[in-house]
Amino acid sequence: MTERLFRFEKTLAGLERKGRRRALLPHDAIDFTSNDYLGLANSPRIKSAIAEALERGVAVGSGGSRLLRGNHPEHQALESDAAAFFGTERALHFSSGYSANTALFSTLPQRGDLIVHDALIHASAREGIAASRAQAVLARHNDVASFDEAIRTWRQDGGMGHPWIAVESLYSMDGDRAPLAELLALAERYDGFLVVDEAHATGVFGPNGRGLAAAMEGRDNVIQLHTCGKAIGVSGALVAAKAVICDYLVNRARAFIYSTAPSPLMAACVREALKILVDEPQRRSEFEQLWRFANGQMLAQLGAPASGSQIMPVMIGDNCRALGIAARMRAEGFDIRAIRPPTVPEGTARLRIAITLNVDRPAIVRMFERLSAISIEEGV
């Protein structure tokens, strides 16, 4: 290996020693790891929506950024439908949740403002925060007093701008919920904004799957991010907010301005998925029964407390041990992945079990039975 490449191999070898090297794995076992919560990724209705869109001449590619030739009527139709669905003045379509979070936090908070973000917020939000001109501080996970203290201290030190409170409504690695009502009250008290990443709640919780912050829709100080690649089953993301906020992003968010627009076909698919959420409420009710059943099995088989959602972490601690157990579960036909630092804090490597409508109760029972047996054998 040449010296030019050796530095990369050396880094990879170090990750291997720490049990932190990543690899791409096939999905050839029963799905206990995806975010396709409502089973829409393979929905016949969405497939039909693609076929129908192609038949009426919708292009596969957008051909450019939204500000150039890439602003397709399908994008505009989706944004209109999404604004009505999520009860906001406007919605803005991004190619991914990552780019949307990057755009939000690098653009909206201004110099002199303060961003207070939960310790476990998505990496994409952290990227945007790092690029922001505003001061940023971390708050303890789901600790309203910690958010309050950070803002109060900033004000006492002369902070004169607006605070921005940044959270996920349902946390992606722990499956617990943010205290949204208390955080909104905090934002109101300090004349601030609340940014809610609904990635793992959209489609699953709230009226018609509008998320855990549905009761806050339309407020001028609440911005919601709804990803389209999880329960909605397609790809991309929607920022739901006041019209002036979305227009500001169109004019100032580099992640929006300089990105090729999402495929118009994907916009058509998301439109159909939003209709499915309204037309097929039984998906959500069936799904809730399923993840509640899985929570019960986790308590019964592993003695682990229920998360109260479809995301159930099994804490292992050691990186290599988590990898080993996940590999054994995949070998027995259950696709479960190990989550390690830096995605989660040091010493909290875990198995992330995600329940979707792609599994049934017998599969859940078998999975937990095997996981319990393997955990005992591994000394967990």
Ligand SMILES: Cc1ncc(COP(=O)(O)O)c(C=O)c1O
The other form holds:
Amino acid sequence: MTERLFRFEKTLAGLERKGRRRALLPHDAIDFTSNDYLGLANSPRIKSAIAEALERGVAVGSGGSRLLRGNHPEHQALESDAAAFFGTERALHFSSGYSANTALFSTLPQRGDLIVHDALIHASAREGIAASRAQAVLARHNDVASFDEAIRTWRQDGGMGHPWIAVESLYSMDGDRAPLAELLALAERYDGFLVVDEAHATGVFGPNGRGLAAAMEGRDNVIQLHTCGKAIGVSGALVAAKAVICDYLVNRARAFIYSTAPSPLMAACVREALKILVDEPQRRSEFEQLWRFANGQMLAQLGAPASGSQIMPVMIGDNCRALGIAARMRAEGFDIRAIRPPTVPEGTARLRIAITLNVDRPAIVRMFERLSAISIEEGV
Ligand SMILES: Cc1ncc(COP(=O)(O)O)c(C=O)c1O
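Please give the other form, namely the form predicted in complex with this ligand, since only the form predicted on its own has been shown so far.
After this comes the whole thing, all chains and molecules, with the earlier chain placed first.
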């Protein structure tokens, strides 16, 4: 290998030594890892929506940025349906949750503002925060007093702008929920904003799957991010907010402006998925029964506390051990992945078990039986 390439290999070898090297794996075992919570990724209704859109002559590619030739009627129809669905003045469609989060945080908080974000917030929000002109500070996970203290200290030190509280409504790697009502009260008290990443709650929680912050929809200081690649089963994201916020993003968010618009077909699929959320509430109730059953199994078979959601981390600690257990589970037909730093804090490597409608109760029971046995063999 040439010297030019060797430095990359050296870094990879270092990651390997720490149990942090990643590789792309096939997915041929039973799904205990995807975010396809409602099983919509393979939905016949969404597939028909694509076929029907093609029939109507909808293009595959958007052909450009939304601000140029890439703005299709499908995007606008989706945004109008989504605004009505989420009870907000406007919705803005992004090609991914990652780009929406970077856009939100790098664009909306202004110089002189303060962003206080939860310690466990997603990497895409961190990316946006790092690019923001606002000052940023981290609050302890789900600790309202820590958010409060950060804002108070900033104000006492002369902070004059608006504070932005940034959280996930349901944490992607822990499965626990943010204290949204208290955080909104804090935002109100300090004349600030609350930005809620609903990625893992959209479609699953709240009326019609509108998310855990559904009760706050439409407020001028609440901005919600709904990703479309998880329970919605497609890809992309919708920012739901006041019209002025969406207009501002259209004018200032580089990730929105300097990027080809999502395929109009994806917009048609997400529209159909939103209709499914309304038409098929039984999916959500069936899903709730299933993840509650899985929470019970986890407690009974692993003695591990239930997270109270479909995301159930099994804490292992050591990277290599987590990798080893996940590999053994996959070899036995259960697709389970080890989540390691930097995705999660150092020393908290875990198996992230996610329940979806792609599995049934007998599979859940078998999986936990094997996981319990393998964990004991591995000394966990
Ligand atoms: C909490 C959270 N926010 C944002 C994202 C990014 O969304 P997307 O996968 O659509 O880019 C993810 C995806 O992993 C996530 O878990």
